[in-house]
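Next comes just one chain, in structure tokens: the form predicted on its own.
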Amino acid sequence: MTPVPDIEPRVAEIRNALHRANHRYYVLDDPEISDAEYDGLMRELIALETAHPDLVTDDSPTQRVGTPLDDAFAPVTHLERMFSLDNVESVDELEAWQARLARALGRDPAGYVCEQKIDGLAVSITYADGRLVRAATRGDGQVGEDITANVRTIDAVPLRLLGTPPELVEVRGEIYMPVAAFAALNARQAELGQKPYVNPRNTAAGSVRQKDPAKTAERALSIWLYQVGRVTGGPELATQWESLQWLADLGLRVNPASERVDDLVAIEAYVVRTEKGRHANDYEIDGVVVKVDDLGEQREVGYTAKSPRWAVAYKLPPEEKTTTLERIEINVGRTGAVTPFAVLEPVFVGGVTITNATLHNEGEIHRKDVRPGDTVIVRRAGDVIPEVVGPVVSKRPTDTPQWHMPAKCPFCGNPIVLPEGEAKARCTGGFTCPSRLREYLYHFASRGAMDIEGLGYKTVDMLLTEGLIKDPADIFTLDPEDLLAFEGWGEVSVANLLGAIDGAKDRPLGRLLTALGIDHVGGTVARQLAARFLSLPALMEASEEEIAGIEGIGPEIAGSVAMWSRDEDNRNLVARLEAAGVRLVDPEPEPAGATASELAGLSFVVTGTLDGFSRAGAKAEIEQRGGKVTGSVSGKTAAVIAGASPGSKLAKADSLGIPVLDEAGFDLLLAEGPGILEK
């Protein structure tokens, strides 16, 4: 259909006043025309283009909601590498980084400028003529994900620049969720009876990913940008205060917290301002990130290998809250460890509300002296994990009894044991016990196992309730009937759940042996072991002196191996897995140890005690990777791995801001790479 002459100037007329509109709402918080003139100038817009579809254009206040992206997200290759930043978390930190600063260069930088780190999604988006043509996530720096179809839909960010935009621009921001929103989201879940979301920035980032620009429409996302990548045809910026003031007169939502100072005194009181306010915004901060003003130093002091000297961050410290410690229940784990958690009542903590968190054991519960009934110190450390720091004595309620252990175990009514010489207690139910069964099928279908997509936790207490599986033989002998039968199970769903679980029965040998659960057995042993024997039932069969001889396995791992193989439910279990399809032959050994390096550069401690991993077992899984393990945490460290009975290495994570990954974080670090690092 041909335009009529004076539809067009129309629609060019509207699509300005909305183009304006926005970005005094979602930019400078300061409108100009009431939502019912906004509503109406929309509606009109909808529909001249709808009688004029020739007239639809990209930027258009129409198209923020676009197609359904397919199943994978492009890999987009930034223009400009995105560097991740450096932390201090201490004055004396940050008075250390500003002395290399002047080192470098030889006199004091002429000025800085501070902003807040906004905790968010890093995203990258391009402009060309200026109007959105891409938006990415960080990924690893250099390769990002290809999120434009849910970026066009955040009405904070511009379809297309104000003023004169140059022929392209890249600029780099943080995607947020207010926490207003946060907060009607949760109320909204709580309404249908669904679980609640965990805190402002997963959600944030889960929203960007969904795979139906829609449904992140609905999710009430924000933005802040912060710098500019790459730019060509536009103006000789001089200073980062200058790109700043640049990217807000193109229209662009700048943070006006953010300030340019003189010197250090300056910086540390801008720190402790923040502090003080950081939650007087409707958006979650997790620091100040410090930079140096000038373009010509920043290029002058340059770049390590992953970070910029020019900028850091300046961490803010984990809040602490009091809260009561209304009871202590346990959890059986896949290994029958049984790990003691705190239930506490409510409280907000860093952003997100607390009511469990891990107590690891029994000699931890002593020695912290932490009791039902007490008022006790909550900390989120590295502003992630919960944990109770200890009791406030002072209110403790009188005659107040120790916590003990329970003799048996709530889940099956079997005695709990504390083995000699171990830190964890353990149920001696097997599989009879509810809580392990669950927790064992979980692991053998998981990422690190045998990777059945879809059979996670509510499938698998689902399957577990209707009694359909009792051990992971039955897995691959489920029928679609069955399954048919269950609400909100329909051909699709269940087809691909049959495919995964098919899929599954040609693993090699080495993440067979992962899913089994054998005492100590984790990923680098399992590939040892299939290396050395080929099939499984050659391993079981093996005495512990040809396992213990397989370099790199001590007589502990080989007597695991040997007690688990003599045992008759799994000689049995291993029959029934034979018998269902599942491959128990390697054709040619597994490699023990693997080219990739998907770790390297990176430095990580590993502290406390892991069921599934030796400390050695653990520090060859990262190094095959390309990553080193070291015995000290420090402000280089990119993640701890904490298993029971951490000590201090896990206070010294804490107060650096370090990610803390359990042992389940450190199987999905194995499998899916540092990424997750930033989830």
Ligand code: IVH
Contents of the next structure:
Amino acid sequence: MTPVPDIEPRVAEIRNALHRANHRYYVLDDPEISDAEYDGLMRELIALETAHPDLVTDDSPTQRVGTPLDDAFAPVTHLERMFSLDNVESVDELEAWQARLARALGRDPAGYVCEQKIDGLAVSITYADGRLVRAATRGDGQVGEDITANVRTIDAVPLRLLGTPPELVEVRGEIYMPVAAFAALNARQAELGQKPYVNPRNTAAGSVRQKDPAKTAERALSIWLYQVGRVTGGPELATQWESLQWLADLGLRVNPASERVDDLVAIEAYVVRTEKGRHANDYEIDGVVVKVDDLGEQREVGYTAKSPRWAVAYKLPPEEKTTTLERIEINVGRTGAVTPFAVLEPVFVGGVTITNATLHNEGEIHRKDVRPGDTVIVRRAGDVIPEVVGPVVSKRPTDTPQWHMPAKCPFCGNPIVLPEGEAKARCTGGFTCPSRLREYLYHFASRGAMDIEGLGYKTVDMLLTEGLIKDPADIFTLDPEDLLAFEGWGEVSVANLLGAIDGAKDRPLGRLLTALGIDHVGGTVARQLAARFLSLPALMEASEEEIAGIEGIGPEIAGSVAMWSRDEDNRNLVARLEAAGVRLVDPEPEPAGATASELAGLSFVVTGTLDGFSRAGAKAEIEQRGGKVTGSVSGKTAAVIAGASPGSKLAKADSLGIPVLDEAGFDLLLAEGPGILEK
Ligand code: IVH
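Just the form predicted on its own so far, so send over the form predicted together with ligand IVH.
Below is the whole assembly, all chains and molecules, this chain first.
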């Protein structure tokens, strides 16, 4: 069909108007037309494109959300390497950096650009003739993953550049999730009874790694652009400051907090100001990036193997505040472990309001000597998990008693005991303890276990309150009539839940074993046990010696499994699961490495400070994929993940010939699995 002459100019006109409107709204935060006008134009464009499909182009504002692609995340070789930054953590280190620059140049640099260091996900976006053609993650700096389809869904990323775009330009920036959007997302999670997301950065990273762009589009992501990569046919740029201006002229979102400064004193003032105003922004920052302004000077000082000499990241320390520890309460977890936590007078620290923080166990409470009523120092460890650092003893009222673990569980009234040689106390109430049962059921249905969609805390609580379930086997015999009686539940939601439950009857044995929550049996061990025994009844009849005979399984795990298997209640539970139609036998071993990111059977050492992960966070990422994290490097270590200031573990890894991954390599490992270690 040949395009109709009158239609074509109108289509172009509407598209231009929509591109301009997007720029005003998402980039400049200064809308020019009303939402109603915008919607009207969009509707007209959709109607015209539907009637004339051959007029549809890739950069049309209607084309943000595409269909899932098979080649999503394909490797992309960057036109120019994406370097990372060296960190400095004090004014002294900053001065040392500046002194090195002055030595290399034979004079002080002419000036610097100070920028906020955005805590998000680095991205490279390429525009050819002004049209977005490719977006990629940093990956290892040379090769990243293609995330074009997902980045196109981010409204703050123009599909078409404004002004006079060059033939080709590759720009770099940071995708992030605004703090408000993150809070809204977690509020929704809580409503659904789902676990909250940990932090905006990881959530943003997870969002751009969705297979389906429609999923990414649901997340309110945004972007700041801060660096020009390869350019063909563009203007002569002399400074970083000009580059930022040019990016803005092209309609890209450039952070207005950036400043050009003359000297070290001004850099230090910028750092102080940034740290003070740290949480006034709608996005998280973890430092200040200082760049030599003059691009000629940048070329003169050049790069080390890993990072430019002309730029440095000044890391901001985790923020600390004081507040009152109102009281200490306890949680009973799915295994019966009792964990004390601090109930705090709400305090805003590290960009969030903290109301409680784990205290781990009674020993830890006494070691830190924190007591109910104390004024305490709190911070977010790795800027994420709230932590009580310690008491301000000078403010303690005299005669403040120490805290002790209650003798009886407040949820079920059964004794709390501290097993010989262990740090964690336990509730002895078994599944008669409502707190333990709730946590157990939630775990049973969770992602790494039976993966029953829709069975989060909210639904679990409802089923428990209504007395519909008393143990996991009851999940499989729920009566739709009972569910339909619940407020807000209709045919569809009931059918969805029952469908998800039905699907869970057929999970691989490794999943079922994980779900059963046997002490010391996490995902990795569960899969090892499943691979060896192929059947739950066979495992339950196995001797401790047989179990301990499996490579990598020690006497502690074997003892725990054997004890669990002998327990009458557990035997009953398994019989009832079987009667309800839950599969207890694998027809054949589950293939190892079921997903590309599987790390089962591999052990890792994490050392040094990582940019985007706390130590615990890095460990959790590895363990979620079935891997193990150990404290020391040995011949069995699959790889060492090394952040800044890694220490002696690196030398040990080198001497043993064990691969060492930097943070980008670690990202890649998480995204693509252990295959990358062989390259
Ligand atoms: S410039 C060669 N500027 O920090 C220069 N990076 O540790 C490389 N980042 O991978 C980057 N804000 O993801 C630069 N204003 C900023 C930044 C920034 C955040 C991230 C970026 C980079 C990492 C380096």
